[in-house]
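As C-alpha cells, one chain now follows by itself in the form predicted on its own.
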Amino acid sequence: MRFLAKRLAGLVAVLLVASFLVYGLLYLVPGGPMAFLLGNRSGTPEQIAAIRAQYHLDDPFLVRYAAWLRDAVTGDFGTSLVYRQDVSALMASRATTTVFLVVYATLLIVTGGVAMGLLAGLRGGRADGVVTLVSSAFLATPPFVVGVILVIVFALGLGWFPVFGAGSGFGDRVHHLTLPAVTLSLASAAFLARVTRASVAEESGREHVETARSRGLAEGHIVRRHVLRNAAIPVVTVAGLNVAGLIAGSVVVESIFALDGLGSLFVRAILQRDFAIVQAVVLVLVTAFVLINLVVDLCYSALDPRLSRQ
C-alpha cells in the first residue's frame, strides 16, 4: 500500500505539472489566447472587450488556471470555438474508436512481439535469424508507409478489409480496425520481439538455469519458473512504453484510414485553432500515458516484490 501511495502521489504531481504546461503554453503563442479566439478576423474594441470578459482574460493567470483545472477535473473542458458544442461531448463521441484501436494494437503487440521473441530466444538458429530479419524490416518502415501498403494490397487489391471507417458493433469494428491496428502495432511488436529475445537468451544462460538443467528438471518447467519470470521485467517495461506511445501514434493512423477518433479531432483542432479541444485532448492523452506507467510500476511489484520497497 505504501508503494501504491507513493506512485499515486507521483501521478498526481505529474498531472498537475502537465496541466499547468498545457494551459500555460497557450499564452506563449504569438498574440496569446486572443489570436485563437479571433482567428483571422479583426474585432472591434467592443467585441474584443466582450470576448475578454467572456473568457475572463483580464483575471490573473493563476486564477484562470485554477478555474480551468477545477472544471477539467469535473470533465468540463468548455465549449469548442469551431463546433459550438461541449468539448467533453465531442471527445466522448470519438473516444470509443481511439480506445478500441489502441487496445486492439496492444493485443497484437503483446501477443505477436512476445511470441516472436520467445521463438527466437528459445530456439535460436534459423528461427532467430528469421525473427531478427523480419523485426529489422518492420522497425525500418514508417507507419504511414505500412498503412499505405496495407490499404493497396489488402483493401483495394484483395478487398478483404474496408478502406476507411471504424464500423459499428464489436465484429464490424474488429473488421474495420484490423488494418489500422496492424499499422499501429508492427514497429512496436518488432521492437518488443527484439527485447524479449535478448532478455530470454540472457536468462537462459544464467548459472541458476544451468544448475536446474543439470538437476534433470524438465525444460518446460525451467523456462516457466526460471527464465520467463526473470526475463519479464524488461519486457513489461518496453511493452508499457510502446502501449503509451500508441496513443500518440494513433494520430497518424487515424488520418491515414479516415477514422473519426481523438487523433483526427486533435489534428483538425490544431489546424482550426480550436484551443479548447487542443487543451482537452492533450490533457487526456497525458493522463492516459501516466496511468499506463502506473500500471507498469504495479506489474513490476507483482513480478519482483523487492522493487516495491524502493
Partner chain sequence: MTRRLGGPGVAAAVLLAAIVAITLLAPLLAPYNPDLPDLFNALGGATAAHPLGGDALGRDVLSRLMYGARTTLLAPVLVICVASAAGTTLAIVAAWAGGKVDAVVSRLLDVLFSVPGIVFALVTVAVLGPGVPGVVIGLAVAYTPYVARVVRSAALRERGLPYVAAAWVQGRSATAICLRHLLPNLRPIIVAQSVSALGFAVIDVAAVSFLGLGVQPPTADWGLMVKSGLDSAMRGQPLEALSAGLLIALVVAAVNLLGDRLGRQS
Contents of the next structure:
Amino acid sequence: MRFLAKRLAGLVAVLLVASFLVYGLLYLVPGGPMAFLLGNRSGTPEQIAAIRAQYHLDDPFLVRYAAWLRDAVTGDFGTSLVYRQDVSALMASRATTTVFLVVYATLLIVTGGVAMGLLAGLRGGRADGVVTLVSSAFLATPPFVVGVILVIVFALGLGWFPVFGAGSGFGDRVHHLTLPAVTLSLASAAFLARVTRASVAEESGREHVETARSRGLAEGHIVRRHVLRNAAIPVVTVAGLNVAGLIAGSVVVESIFALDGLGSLFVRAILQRDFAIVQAVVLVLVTAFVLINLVVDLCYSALDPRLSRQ
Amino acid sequence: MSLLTLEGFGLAVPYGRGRRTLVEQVDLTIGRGEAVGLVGESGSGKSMTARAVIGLTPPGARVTGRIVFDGAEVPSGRALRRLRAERIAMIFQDPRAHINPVRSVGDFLTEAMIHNLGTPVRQASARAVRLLKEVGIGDGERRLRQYPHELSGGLLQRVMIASVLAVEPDLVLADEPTTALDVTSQSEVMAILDELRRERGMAMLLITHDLELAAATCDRLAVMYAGRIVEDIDGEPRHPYTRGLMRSRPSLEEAVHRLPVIPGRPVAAFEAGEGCAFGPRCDLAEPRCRETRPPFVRGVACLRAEETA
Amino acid sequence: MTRRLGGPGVAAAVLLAAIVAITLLAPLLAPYNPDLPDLFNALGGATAAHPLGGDALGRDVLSRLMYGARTTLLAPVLVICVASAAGTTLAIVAAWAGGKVDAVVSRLLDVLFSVPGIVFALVTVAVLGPGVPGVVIGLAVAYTPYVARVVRSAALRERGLPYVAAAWVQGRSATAICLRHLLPNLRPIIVAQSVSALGFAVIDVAAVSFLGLGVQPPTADWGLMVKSGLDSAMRGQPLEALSAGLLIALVVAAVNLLGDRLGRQS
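Form predicted on its own done; form predicted together with its partner chain now:
Every chain and every other molecule in the complex is listed next, the one we just looked at coming first.
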C-alpha cells in the first residue's frame, strides 16, 4: 500500500512538471505567446483581445499557469483557435478511434509477439531462426513504410481492406482498422517476440529449472510453472512500454490511413499552430504514458515477490 | 545387491567440432543405506557423474559405460521421470539459485508431492510443515508463505533437504550441499542431512571437495582427479593426490605457519596427457609415470602406491 | 575490427559506406536534376531512362533517392551526436557525484525515457515550427536518456574499480580522471549504444518528415518520398513509395545489426 502511495505521489509530480513544461513552451517561442498564438493569421483586435483573455496574457506567468492547470484538471483545455470549438469536445469525438486502434494493436502485439517468442524460445532450431529473421526485418521497417506497403498490397492491390476511414459499428470498425492496427503493431510485436524468446531461453537454463527436472516433474509443467512464470516478468515490462510507444505511433498511422483520431488532430494542430489543442493532446499523451508505467510497475511487483515485500 | 553401480562410466560434451571428455572409466558402487563420498577439486567431473545418474547431462553429451540402479539400467523418458520423482533425489549446491525465487517456499515443498505423488494440497501442506520441523524449522506455517529471498542460505538448504525427504527416495545425490553456506550453518545442515538420511535408511552419494567432511559422514570415499577415480580410500590414503588434499587443509590441533599446497592447478580429463594425470603436480613422479596411465589396482591408481604405503 | 564485427557486421558497414558514398557523389552519379519536373515522366513506370520511374511531378525517383539520403541520414546522425554528448556528460556527472545528484538525474532520465521519442519531436516542432531544426532538437532530448542510462551504470561500475581510486590517491583531479581514464574505457559502450539509437533516430526523423512536419518539400528526402509516393500509389504508381521505404528499412536494418555486433562485445 505504501508502495502504491509512493508511486501515485511520483506520478502526480511527473504530471505537474510535464504540465508546467507544456504550458511554458508557449513562452519559449521567438516573439512570445501572442505572435505564436496568432501564427501567420492576422487577428482582428477583438480576436486578439479574446486570445489575451483566454490565455490570461495580462496576468503574471505563475498565476496564468495555475489558472490553466485548474481548468485542465477539470477537463477544460480552452477553445481551439482554428475550429472555434471546445478542445475537450474536439478530443472526445476523436478519442474513440485512437483508443480502438491502440487496443486492437495491443491485442495483436501481446498475442502475436508472445506466441512467436515462445515458439522460438521453446522450440529452438529452425523456428528460432525464422522468428529471429522475421523480427529483425519488422524491427527495421518504420511503421509508415509498413503501412504504405500494406495499403499498396492489401488495399489497392488485393482490395481486401478499405484504404481510408475508421468505419462505424464494431464489425465495420474492425474491418477498417485491421490494416492500421497491423501497421502499428508489427515492430512492437517483433520486439516483444525477441524479448520473450531471450527471456524464455534464459529462464530455461536457470538452476531452479534443473531442480524441477531432477524432481521428475513433467516437461509441460516445468515450462508453465517455472519457465513461463519467471519469463513473464521482463515480458510484461516490455509489453507495457510498447503500449506507450503504440500511442505515439498512432499519430503516424492515423496520418497514413486518414483516420480522424487524436493523432491526426495533433498533427493538424501543429501545422495550424493551434496551441490549445497541442497542449491538451501532449498532456493527455503524457498522462497516458505515466499511467501505463504505473500499471507496468504494479504488474512487475505482483509478478516478482522479491520487489513487493520490500 | 548394490543399489547403484557405475561401470566404466564416461561422459564427453561437444566442443567445437569434436568432443571433450570430462569423465572416464569411473567404477562406483553404493549399497542400500550406504553413504559414499566422491571427493575432488572443481572440474574433476564429480558433479557431472552425480547428475548423470538421473540423466541430467548437458545437451549433446555422450555417455559411455553403464549406470545400473536397483538392478536395471537407468531408463529414459517417462520411466526416467518416475525414477527421479520417486526413487532418486538430488540436493544442489546453491539453494538460492536452485529454488525458484518467484514461488513460495510452500509451493516448492509441495509441488513434487502434489504433482508426482498425487497428494491432496491440504495434506501436502501439513506434511511440508512436519518435514520443516524435522529439519529444524519450527514455524512451518509462516515459512510456507514466505519467499526464498526471505530465508537465509542455511534455512533454504534445510528446505531443500525437506523437499527431498518428502519423496522418501532410496538414494540422495548431494552435490556440495554445504559449500555455498556460511561456516556456522555448514556443520548443522550436514548433521541434519546425515541424521535424517540414516533414520530413513536412504543411501547417499555425497559430492564434495572437503575430504574431512566426507570422511566424517560417509561409509566409503572415492577420490576423483581429472575425470577418473584415483583412489577408493580404505584406511590410510595412499595416492599422492589424496595425501596432498589431506595436508592442505587447516588442522584444529596443530598450528601450522603455512599450509602446504599442491603445486600447479587441477586439470580436466581432456587436458590430461598420456601418463598419470596428476603426474605434473606430483612430487613423487618418476619418468615411468609420464608414459602410461597408472592402472587402478587394489583401490588406487598410482604406480608408486606400494612403496609409499 | 573486421573480426569483431563478423561477416554480417562487415556487410552492414560496407552497405552503409556505399550509401554514404553515393550520397556524397550524387551530383556526379545522379542521372537527372532531382528537382526538375518532367511532365512526360509523371507517375512513369520503370524504363531504361528512368529505372525507378518518376514521381507525381515527373521528377526522376532514382536521382531523388540519391540526393534524399542527405537529410534522411544527416539529421539522425546530428541527433545522436548531440544526444551522446549530452547523455555521456550527464551519466558521468551523475555516476561521479553519486548521492542526491545521481538520484535526481536518474529519476529525470527514467521519466524522459518513458515518453516515446517522436512525441518530443512533435512538441518542439509545435514550438519552433515545422522543419529539421525542431525535429533534431526534440529527438536529441529524447535520445539523451537512451545513451545516459546505459553509460551511467557502466560508469558506476568503472568508478568502483581500483585504478580510479589509485588515480585519486595520486592527486589527479576529478575532471582529469573522468576525461583521461573513465571516458576512454566507456567508449565502446557509448559507441554501441549510440549506433543502436541511430537506428531508432532514422525511423523517427523519417516519420516526422512523413507527417509533413520535418524536412519540407521540394527537398528530396526518403521520408517525404514515402508520403508523396503514397499519393502516387493511390494513382497506380507504387514505385516511389516502395523504393524509398525499402531503402529506409535497409539502412535501419544495417545500423541495427552494426549496433548489435558492437554491443555484443562491449
